[in-house]
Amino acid sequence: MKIFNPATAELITTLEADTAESLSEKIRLLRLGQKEWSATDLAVRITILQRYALLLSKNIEALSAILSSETGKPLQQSVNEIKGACARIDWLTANAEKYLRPEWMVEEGGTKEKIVYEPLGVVANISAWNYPYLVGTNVFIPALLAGNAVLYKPSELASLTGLQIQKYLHEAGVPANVFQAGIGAGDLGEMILEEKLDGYFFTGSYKTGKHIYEKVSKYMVPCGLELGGKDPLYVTDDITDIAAVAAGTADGAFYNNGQSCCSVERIYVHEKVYDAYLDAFLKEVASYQIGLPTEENVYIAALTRKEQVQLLMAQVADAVNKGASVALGGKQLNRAGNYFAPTVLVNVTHDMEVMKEESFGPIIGIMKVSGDEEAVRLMNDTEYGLTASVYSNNQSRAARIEEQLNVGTVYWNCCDRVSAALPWSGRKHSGFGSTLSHAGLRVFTRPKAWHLRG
């Protein structure tokens, strides 16, 4: 399997992909190792995974360089991602005792009652390339804390990072027969779905998630899907610091080249502040430095998938053909690698693909609205339901709007963020199930009810 640098189109290395035979052997080892791992005291598992976070921090310079080389993201953003993963591990390990230990519900009287949280067994984590440390941490850390063994398939576009994750988990003390990385492309993913495991957890596109769900439903085991989004943001007319709002919302749309399931993908602006906001937004985006991931102060680097360039060009062409105007960018950059200019489209409508289908790139449509009612209607006009943001000086007003939005996460005066303390979940085509928070720890368990009399 060839690994290319998306910023230069150069070959980095070649990896040996797993076969059906090697995959079966890894699963056999995981089934043997899981029993001993689940019998290991939770405090020991916590200490091991805390050690893993320390190893990531200690080796962050080398790890971020590898991450940037295969995904194309700016080096500082790779550093930020690894630091963010360590922070999530800190929260998950600090709270594992609270949410995974047996829980007494009734301790008085003739019959006592408790809940015991048992591991699922051997689970598959089919992960994503856009934030391999973060989205992986959401799944394999709580799964391991809960006593599961994990078959981890990194995206073929982040395989080198996946191997580093495996290396440092093993070095931290996670046994080799408790965590195994499977290296390969879509054909390996299909082979994993043919294996009857005890749970399947996927991060990626709606199309692939739907396929996985349909394929493994026959096993009657848990399936968690963290899928895409077409995340809306609304700027009300009562904001005062327009420049700050424009800068913050532009970052929400273009950070990591817009390659995030919770990136802002469409913006609605009250007509009273539309012109001022658009002017400030365009100035902010025009200031972004474009270049190689390793260059200093670069904010926009290469897209990870070269196919995404064609998708973005098609969305621009569709929008322009239907009456939109390109206020900024709108084209592929003439340089080696997968580069697309930061793009802002105006005069957009919901007849256009850019306002309906996930873009996953440095492109945004900005639409003028007459007020809150129209904004709510348009924000809900989507098959997705991951996040939504409202910028307003009035918290009560923002809350009234957000109560009407069918999404798993809402933001007031912020966007494009995830907290380990809060559940990360989608609705509709954005998936189902939760990661993070107490819900994301217990999702990797099977609760058993104990009735004790005597």
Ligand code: NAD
The other form holds:
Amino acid sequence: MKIFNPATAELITTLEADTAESLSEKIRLLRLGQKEWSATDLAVRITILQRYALLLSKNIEALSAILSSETGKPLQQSVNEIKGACARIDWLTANAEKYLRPEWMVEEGGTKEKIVYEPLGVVANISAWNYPYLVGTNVFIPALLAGNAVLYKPSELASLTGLQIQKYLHEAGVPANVFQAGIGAGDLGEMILEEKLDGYFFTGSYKTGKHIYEKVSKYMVPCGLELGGKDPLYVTDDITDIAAVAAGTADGAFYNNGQSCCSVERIYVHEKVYDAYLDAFLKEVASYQIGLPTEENVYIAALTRKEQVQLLMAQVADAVNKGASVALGGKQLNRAGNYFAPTVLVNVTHDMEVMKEESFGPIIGIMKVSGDEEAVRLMNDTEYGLTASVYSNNQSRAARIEEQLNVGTVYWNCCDRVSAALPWSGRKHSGFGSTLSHAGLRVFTRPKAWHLRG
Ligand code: NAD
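Switching from the form predicted alone: structure of the form predicted together with nicotinamide-adenine-dinucleotide?
Next comes the full complex, and the chain you just saw is listed first.
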């Protein structure tokens, strides 16, 4: 498997991909290792995974360089990602005892009752490339804490990082027969679906997620899907610091080159503040420094997937054909690598792909609305349901709007953020199930109910 640098189009290295035989052997090993791992005391598993976070921190310079080389993201954003993963591991390990230990529900009277959280067994984690450390952490850390063995398939676009994750988990003390990375592309993913495992946890696109759900339904085991989004953001007319709101919301749309599942993908602005907001937004986006991931102060670097450049060009062409105007950018940059100019489209409508289909790139449509009612209608006019945000000086007004939104996460005066303490879950085409929080620790377990008399 050839690994390219998306910022230079140069070949970084070639890896040997897994085959059906090597995959089966890995799964055989995981089956053997899982029993012993689940019999290890939870406190020991916690210590091992805390050691893994420590190793990531210690090696952050080398790991962020590898991550940037294969994904094209600015080096500082790679550092931020690894630090973010360590913070999530801190929360998950600090709360594992509370949510994974057996719970006594009734201790008085003739019959005592308790819940024991048993691991699922050997689970697959088929993962995405956009935040490999973060989206991986959401799955394999709680899965391992709960006593499962994990077959981890990093994206083919983040394989070098996947191998580093494996290396440091093993170095931290996770036995080799408890965590195995499978290297390969979609065909390896298909081979994993042919293997009957005890759970399938996927992070990626709606299209692949739907396919996986259909394929593994026959096994009657848990399946979690963290999929894409078309996340809306609404700027009301009572905001005061327009420049700050413009800067914060632009960051929500363009951070990681817009390649976040919870990137702001469409913006609605109250007509009373539309002109001032647009002006401030354009100034902010025009100030972004574009360059190689390794250059200092670069905010926009290369897109990870080459094909995404074509998709963005098609979205711009479709929008312009239907009456949109390009206020900024709108084209591929004339340099090596997958570079697309940060793009702002105005006069957009919901007939345009850019307002309906996930863009996953540095592009945003901004639309004027007459008030809260129209904003709610447009925000809900989507197949997706991951996150939504409202900017307003009035918390009750924002809450009234957000209660009506069919999404898993709402933000008031913030956007594009994830907290380890809260469940991360999509609705509709954004998936189902939950990672993070107490829900995301227990999702990798099967509760057993004990009724004890005597
Ligand atoms: P993708 O669906 O193309 O690939 C994801 C993984 O699935 C990869 O490892 C890939 O090799 C594998 N795969 C591909 N075809 C397969 C098949 N037929 N069977 C089994 N596995 C297969 O997605 P991507 O491009 O890696 O990631 C981007 C998408 O992920 C975006 O839609 C983004 O919004 C979404 N995402 C969601 C979240 C979330 O938490 N909701 C987080 C990050 C990314």
